[in-house]
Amino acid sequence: MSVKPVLISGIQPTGRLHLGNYLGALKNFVELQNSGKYQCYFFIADLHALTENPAAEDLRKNIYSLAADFLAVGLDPKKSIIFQQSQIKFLQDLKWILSTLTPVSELLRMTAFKEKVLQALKPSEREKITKEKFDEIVEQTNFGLIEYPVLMAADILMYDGQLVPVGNDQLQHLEFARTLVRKFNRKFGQTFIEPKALMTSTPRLMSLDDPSKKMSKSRPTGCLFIDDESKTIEEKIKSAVTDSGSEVRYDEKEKPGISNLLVIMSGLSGQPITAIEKEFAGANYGKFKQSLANLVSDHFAIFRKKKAALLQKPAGIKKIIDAGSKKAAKVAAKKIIEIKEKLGLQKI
């Protein structure tokens, strides 16, 4: 019997997950863990949370409630390994053993963590901003932002995941931990395998209050969260801003608020655009927004039940997450023997 290719992937508890995570990850990881082709590793990444220097119990919370996410959305702990990061105690090692074969200027240059880096300053001091005053401004980021990319890595290689559901802003973080699987094996003896980008569909969901900005949790009144209640729902689809005129017409430049929730009623339907511009030809703004309230609430049902349920029984949560942890545990407690072996750690 052949062995299925490993896929992983992980997603931070930071907080609701919204519309664009669902579509960009969530709906992608119950598709590939029902295929049956693949072994899957899902993980809640609370490592990589930290970064964003959380309170202990909105973390806790958070942790729980994506947990409830996962399985409510459909994920199996039949069918695939679901666990936490933190629970991984030999994770560390091999993040430690990976940052030895990285020069901190491979770091600094990653895209993300410049973004990161610029993300408290406004747009017109980004464009104006010097190498000193960008320096000053790394010297006084936490080191957890710079070493995000050796950790994505560790989580990676611990598994042999050989495919990484990834949208193009992860491609860059994905190519690094490639490079240091060649690094390493180059100097050590093949013992990893070079990770491979499953590309993901994205759909670029803006904010529906503001179609210039993209949808974020920031933002909650333009953010659809996949546990809204209908009511809630409803409210900020009908006052979603629009555009002039009344026609259902997908034009990104000229009525980008509409594009946006055509878009919307794309990835959740699985109907072409074109195919729901022709069903709402003559219609007003009105019928569609309702119409799309109707799908987001009726394709959320179901979900917002079983998370509900779940959340009322967090000893449940933690049994199935435990479980998936001592699974998760042991192929990594077996990957780093190999691993150490390698370099010459093996114990005396």
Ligand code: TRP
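Being a predicted model, the structure only gives us computed values, none of them experimental. Positions refer to the first chain, counted from 1. Rigid core (definition): largest C-alpha set, two forms, superposition within 1.5 Å. What changes on going to the form predicted in complex with ligand TRP:
- The Cα shift for Thr102 between the two forms, taken after rigid core superposition, is smaller than 2 angstroms.
- Relative to the superposed rigid core, the position of the CA of Gln85 differs between the two forms by less than 2 Å.
- Once the cores line up, the CA of Thr242 ends up 2 angstroms or more apart between the two forms.
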Second form
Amino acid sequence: MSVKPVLISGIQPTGRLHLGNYLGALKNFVELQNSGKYQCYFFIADLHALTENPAAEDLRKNIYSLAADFLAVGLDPKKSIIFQQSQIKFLQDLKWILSTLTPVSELLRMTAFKEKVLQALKPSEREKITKEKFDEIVEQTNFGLIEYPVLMAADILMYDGQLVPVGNDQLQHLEFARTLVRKFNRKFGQTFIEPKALMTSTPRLMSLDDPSKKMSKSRPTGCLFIDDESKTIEEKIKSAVTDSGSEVRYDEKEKPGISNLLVIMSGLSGQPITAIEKEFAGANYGKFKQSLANLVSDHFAIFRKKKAALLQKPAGIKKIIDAGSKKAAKVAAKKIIEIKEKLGLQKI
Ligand code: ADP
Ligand code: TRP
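Having looked at the form predicted alone, could you now put up the form predicted in complex with ligand TRP?
Let's see the whole complex now, leading with the same chain.
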């Protein structure tokens, strides 16, 4: 039997999952898992979530909520290793090792990092920020936020991950992981595989309230959460920003709001956008939005029920995640020995 390529991805437990997380990542996790072509690992990136300094109670709740999302959406512990990042103790060793191969400048250049540290500024201030001011802000930033991509690379390389399903905001982090692999292998001999990103046809869904911005947990006002109740879904879609005119037509430049809604409909129904445009030719925005609200609500109806039921029994969730974490930890324990030997770090 040939060995299947390893596929791995994680999501931070930083709040409820939205349609961008679903169409850009989670939906794909389930399809890739069910294809049977990969050895799959999916994890709760709780250490990464710490970089936002959450209250312990919130983090605890979000970890359970994300675990329930994973299971309710169809990730299956019989088919995939589903685990909690913070339970893999050797991850810290690998992160440290990789950090010694990383120039600080590479980390400070990361777009996601810059966006995070500049988040508090107004867009106008952000655009004309001076080097001095940026450096001043960076000096106040927690080191975890700077190191974020090193930990992410460790997450992937620990299990010899080859394929990483993510949205396009993570591409730069993956490129960074690939650079680390080349550096390490050149210096210490073939040890890691260069991971590749796998994206869906919706790698960057935009916000409902401002289609020029990515739908993101850090801006909840523009999010449609996948566990939102039907009524909330309807209200949010009805008040989603649309464009002047009344034609339901895809045009990213002239009609970014309607185009984003078309992307959602296409992503959930599997219909091509052109077919949806045809279906709604002559209809107004109101009719299209109502139809989309029904689709979203129906699509997640079973998911909502399953998630609620899972959260009623947290002990069941814990059992599954504990078992997955043990499996992942075993793989990590083996890999770290190989890595340390390559470095000359074996026990004397
Ligand atoms: P957020 O940016 O909302 O905090 P995460 O960073 O936890 O979300 O992302 C989890 C996964 O969802 C990642 O693979 C990320 O690339 C993907 N993702 C996040 N936002 C979007 C979006 N708007 N469109 C497509 N994929 C997204
Ligand atoms: N940085 C990812 C995000 O914000 C989460 C993540 C952490 C991840 N480690 C990873 C994704 C490893 C893929 C592989 O979404």
